[in-house]
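Take a look at this single chain in structure tokens; it is the form predicted alone.
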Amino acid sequence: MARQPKKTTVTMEKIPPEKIRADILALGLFKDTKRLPTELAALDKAAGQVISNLLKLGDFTGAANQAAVLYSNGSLACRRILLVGLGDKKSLQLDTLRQAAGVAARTADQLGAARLAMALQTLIGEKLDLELVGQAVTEGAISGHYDFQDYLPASKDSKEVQNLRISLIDSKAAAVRKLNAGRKTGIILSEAQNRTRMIDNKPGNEINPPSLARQAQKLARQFGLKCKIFDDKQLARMKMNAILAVGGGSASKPRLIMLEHNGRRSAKDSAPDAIIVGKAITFDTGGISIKPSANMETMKYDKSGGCNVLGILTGAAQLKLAKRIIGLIPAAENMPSHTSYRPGDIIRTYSGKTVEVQNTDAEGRMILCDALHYAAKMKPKAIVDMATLTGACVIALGEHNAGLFSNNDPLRKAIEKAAQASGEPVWHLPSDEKYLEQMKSKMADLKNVSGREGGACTAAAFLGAFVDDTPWAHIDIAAVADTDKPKPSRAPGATGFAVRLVLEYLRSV
């Protein structure tokens, strides 16, 4: 029997740690602690010493996501206490307590613990905003439980908790208001994410560009959202030849799948607030400029910007954001066949200008360019598109950051604010005309390849081309929206990368 997706409530309760009820109850603790601090003395009294004992023995550092297991005495009604380390108490950081809910989250669950109690907050004092707060250990401990395990058969012997439920805990009414007005928004944001790597984990052989646009009316349907799906034949009409070139060699044909949130009383035609575009090949084989065979199994992880559209649309439905937003999500498969595009080969594009096709790995760029000028046509107040785009930005940034290139500063300033508090950090590279000079062709206006010197500058540069003059972001997504390496507060898989990000920045504006 298959295992049912595993389920994650997070309630509050105004309470002193010492009386919760649960099976594991969650404290952070910062690095270096030595004494009791004076807020946990009643707790530990009643626990039998056993957190001012492990404190003793210096077994415990308190260093970020370090966790520790410690059992009562039996006179607490709950029978575990977790400390999680949250490192310096200098360097706290709303993403301290998101990753230390996560690692509570995930040891409850290999633990067996079915209700987790969690009082990360106690000890941080008027650092951080108490909203904000009960908003991100909301986030880390939903994101942090789900786990993708929709192919393995359900086990008699493991622990893992399919329907864990949470308590945020606190004995002040007022923190217990501001936790819990975090605590909501906290949810949507969350499940917005775990919404979009829920179909980002799915194999090819199951979301190619027709079941993906069944799925986006699937949640158009379910969160309230238009919905629109251009097939190959309306493209063909529209001249969308960027998107039907690179979808051209599968059997599986491209979609253009358009979503929209309108929260607004105004005119149903004003001119959207912010268009999100999202690149989606639902494998990338690299067509005729074939990848190598090693790890191509990750290239189902090529279609996670257009995931992150459908997460991103929905979590704008939840949120009613008074605004209206759109969602475009370029769908194709890049598989080589007798009818796929070659190398040579000059495609004129949606916008006009031609581009010439040095490699067809390079596919991203392209259902981009059709999908950009389309979205800029709609005069938007703001673009942001993402996209596993490039290996050149894996190389330049590793998996810790995400790049982000755009045309507009106010708009690229906010897109780092709203990282900076999604705790999905960016860093700002150049994607000027000396980038976009380099993408010239003699053949044609572009071509989609220029060489490895600043690969990711490049590609963007080809991407803003087709923007015109409307204020533009790319995030280029390549490192950071998928990995193979489980970590304390995640598990391996898809991740959701930008969609927390993106939704923070459309509350922001």
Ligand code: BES
The other form holds:
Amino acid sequence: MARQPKKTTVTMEKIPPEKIRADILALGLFKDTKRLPTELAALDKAAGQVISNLLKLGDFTGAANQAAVLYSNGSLACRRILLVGLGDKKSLQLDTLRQAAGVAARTADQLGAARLAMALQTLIGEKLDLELVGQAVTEGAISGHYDFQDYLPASKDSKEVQNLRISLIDSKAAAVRKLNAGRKTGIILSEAQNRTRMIDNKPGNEINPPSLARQAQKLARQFGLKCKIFDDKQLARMKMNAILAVGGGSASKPRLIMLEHNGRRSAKDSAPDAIIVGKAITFDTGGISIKPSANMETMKYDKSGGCNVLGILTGAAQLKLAKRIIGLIPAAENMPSHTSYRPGDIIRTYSGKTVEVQNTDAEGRMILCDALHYAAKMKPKAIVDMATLTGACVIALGEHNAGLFSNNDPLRKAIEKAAQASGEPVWHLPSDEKYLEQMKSKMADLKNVSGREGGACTAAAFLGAFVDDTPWAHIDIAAVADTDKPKPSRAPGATGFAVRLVLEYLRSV
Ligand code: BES
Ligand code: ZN
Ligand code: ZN
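Moving from the form predicted alone to the form predicted in complex with the ligand:
Zooming out: every chain and molecule, the one shown earlier first.
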């Protein structure tokens, strides 16, 4: 039988670490801690000096995400202590703690320690706001415990924890109050992100445009969102010809999925505060311009932007944001067949602009140009789109930053601030007129590719041609949406990158 998804609960408790009853207690230690910090003296004594002995030996350096499990041989109520390295105290950031919490959750999971107490904040001092600390460690822990195991049998030998019960602990009432406020936000944001990862991780034989639309409807019912699905017949009536062209080669017909959270007090149907758009190519073979077979299996993640929208809209509903937010997911499968669109085709897109297709593998910008123009016509205050759009962005920035493009400086800055808060970093790249110039076609308004040079920027400039003057930001998540390398703080697979970022942005405006 397939496994049930893992559960993680995070609660808050006012209790000193030496009193907590748990299977494992996680503490954070800075790099080069030579002597036992006074805050840990009582705990160390109760544990039979295991921490001070370790520090004397110097085996634990405290490098970021380093982990050491100690077994208390004293009178401690907790059977294990987990030390997690926090790196240099000077360079401490919220994300250091977020990742440390992920390490703690993954270590507890591997050890079969179902009750995890976390006091990672014990030694951090005053530098960081404790509410934000409570949020970050909650996010890190819930994200750290998630793993894609839907198709694996429930294993008898593995000790893995199905229900991980995490308790954030602190002995001071003021700290408990702040940590607890952050904990509530952290649960919503990281559960939204895991919801995205659960769908994004599913393969192309399970998720196609119609089944993705059903997932959206199910989530909409569950979280109280409005949901409208445009099927291929409606798309044809609306002249969404670019979405139809890309989806034309597949037996699973394309869809445009629309979700809405309206948290405004007045019932008036006024302009949306934000429209969040996400590319959902449920599988990208490249189409007639077919991709090489090496690593093609990773193209199931070409729906990451769209899956992000599902996480973001359900998260916005749970946060009860007092805003009107619309999610738009153009969904298609890019397949080669006798009904595919071809290189050389000229498509009259929803905007009326014509596009010469020179490469059917540049399909993301095609489905997005129809969705973005549909968004712009609703005159929202801002449009933010996310897409696994270009291999060029992977080459430009590697896996450490997503590419950020925008036609509006205040919006760009708000996104950069949210990226900082969420620990999902972005790097601003240009997409001005000069790049759009490269996308002009001799026989249509635009072509869908130009040369290899500046490929992420020319793709972004193409998208920007469909939003009119609406403030717009585009996040190219091609390099960050999935990973085959497990990290100490996170399982491999879909990352849900930008779900927390965009939710932080929506909270901030
Ligand atoms: N989905 C890909 C982009 C991609 C590449 C995502 C690598 C993740 C990892 C996109 O549809 C694509 O194929 N883009 C082409 C565009 C080119 C033909 C102009 C690319 O980047 O090679
Ligand atoms: Zn492609
Ligand atoms: Zn693609």
